[in-house]
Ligand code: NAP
Amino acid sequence: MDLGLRGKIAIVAAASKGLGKAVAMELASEGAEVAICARTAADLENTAAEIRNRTGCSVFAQALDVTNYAGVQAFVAEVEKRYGRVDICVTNAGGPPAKKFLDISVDEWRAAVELTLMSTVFFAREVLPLMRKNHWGRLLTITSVSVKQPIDNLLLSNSIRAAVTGLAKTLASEFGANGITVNNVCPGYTLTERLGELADNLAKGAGTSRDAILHQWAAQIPIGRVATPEEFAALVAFLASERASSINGASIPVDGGWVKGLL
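Please write out the structure of this chain alone, matching the form predicted on its own.
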């Protein structure tokens, strides 16, 4: 299936590793020119080189803290300067720490809001006017299945990613008439470094091993395994395409059937 992404200009945040890297690689494989950002410059440059070598597409990479609004503004402006427009923006950020309510400080709440919600707001503020000018755009947020079914010990993620979902749903209504769709893509248990770190933390508290925790998670999933980043990225690429032009305001899980709710 030709998704029609060749020549599209795509921003992918937090793209040096994990889901962001997989998404950037998939979009580039479909012919999009990608602009990627992440906090660690060395990791980001390694990812940019890997994408270029595997796809032959141009990659613009810039180290960036997505909680810094001025930095996001400058990054998006540079992408527009280099490529003339922005067609696709995939917002993403590392997840907030796994803690229980009484262990979370007020400062940690504020930091989580900045990381998870405000980073999405920052990118949306900058890219939506550019997309509206061209009467075409795709804004996609990487959230979590926690917006469908809260996950134990991930209180910050459960709370603040729900706010991102509400933001995206509202933007979908506001900008749909401008040829722009806004959707949330909700990963479940996926084989990333982040998942490994979470498994290690849980294993330490339970006095067991990482493999045992991963096995427990896989047993909860109807397909019997966790997802791969590439499977997740395939859905993002489809939603970024013209073929998905009637999908708007949706929150779609990629979880192997882990979520038990009907909606």
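Shifts are known only where both forms have a C-alpha. If you superpose the two forms and keep the largest set of C-alpha atoms that fall within 1.5 Å, you have the rigid core. Since the model is a prediction, treat every value here as computed from it, not as a measurement. Numbering follows the first chain given and starts at 1. What changes on going to the form predicted together with the named molecule:
Residue displacement note: Gly56 has its CA displaced by under 2 Å between these two forms (rigid core superposed). When two forms of a protein are overlaid on their rigid core, residues whose CA moves 2 Å or more are considered shifted, and Ala212 is one of them between these two forms. Once the core is fitted, the segment that moves between these two forms, counting only runs of three or more residues with each CA displaced by at least 2 angstroms, is 196 to 213 alone.
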Second form
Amino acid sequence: MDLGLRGKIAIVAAASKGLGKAVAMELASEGAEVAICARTAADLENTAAEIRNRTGCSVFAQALDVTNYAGVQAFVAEVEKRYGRVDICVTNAGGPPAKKFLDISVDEWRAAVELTLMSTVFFAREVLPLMRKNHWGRLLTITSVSVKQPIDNLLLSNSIRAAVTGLAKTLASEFGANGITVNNVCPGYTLTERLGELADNLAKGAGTSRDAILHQWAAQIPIGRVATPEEFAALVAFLASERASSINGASIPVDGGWVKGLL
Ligand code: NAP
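Please could you give me the other form, the form predicted together with the named molecule, since above is the form predicted on its own?
The complete assembly is shown below, putting the previous chain first.
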């Protein structure tokens, strides 16, 4: 299926590793020009080089923290200057820490709001006016299955990603008439480096192996395994395409059936 992404200009935030990297690779493989960011310049450059080598895409990479509004503004402005427009924007950031309510300080709440909610607001504020000018756009927010089914101990994720989902749904309504769709993509257990490290840490504490922990997670998932970042990226690429032009305001899990709710 030709997704019609050739020549589209796509920003993917927090994309030196994991889900963001897989999304950038998939969009570039479909012929889009991608611009990526993350905080660690060396990792970002390695990823940019890998995408260039595998896809032939030019890849614009800029080191920045997505919680820095001025940095996000300058990045988006530079993408528009280089390519003349922004068609697709995928928002993403690292995950907030896993803690129980009474262990989370007020400062940690504020930091998590900046990381998860405000970083999405920053990108949306910058890209939506550019998309509206061209009467075409795709804004995709990466959140978590926690917006469908809260996860024990992930209080910050459960709370603040719900706000991102409310934001995406409202923007979908406000900008739909401008040829812009806004959708929320919800990863379940997906085998990124970070999830592998989490499994290693849990394994160390429990005196067991990474595989045993992955097996425990897999046992909660109807398809019997965790997802791959590429499976997640395939949905994002589809939602970014012309083919998905009537999918708007949706929150779609990529979780092998882990969410038990109906919708
Ligand atoms: P990952 O492998 O740790 O990758 C995170 C990426 O984000 C890295 O490129 C990292 O680079 C960048 N990043 C982190 N904080 C940033 C910041 N403040 N500014 C700019 N870039 C930043 O994580 P992942 O597994 O892909 O997860 C991505 C998101 O999906 C997270 O929010 C995670 O909680 C959520 N999620 C993941 C899963 C899963 O199973 N993998 C499931 C549900 C939800 P730098 O550190 O160099 O900045």
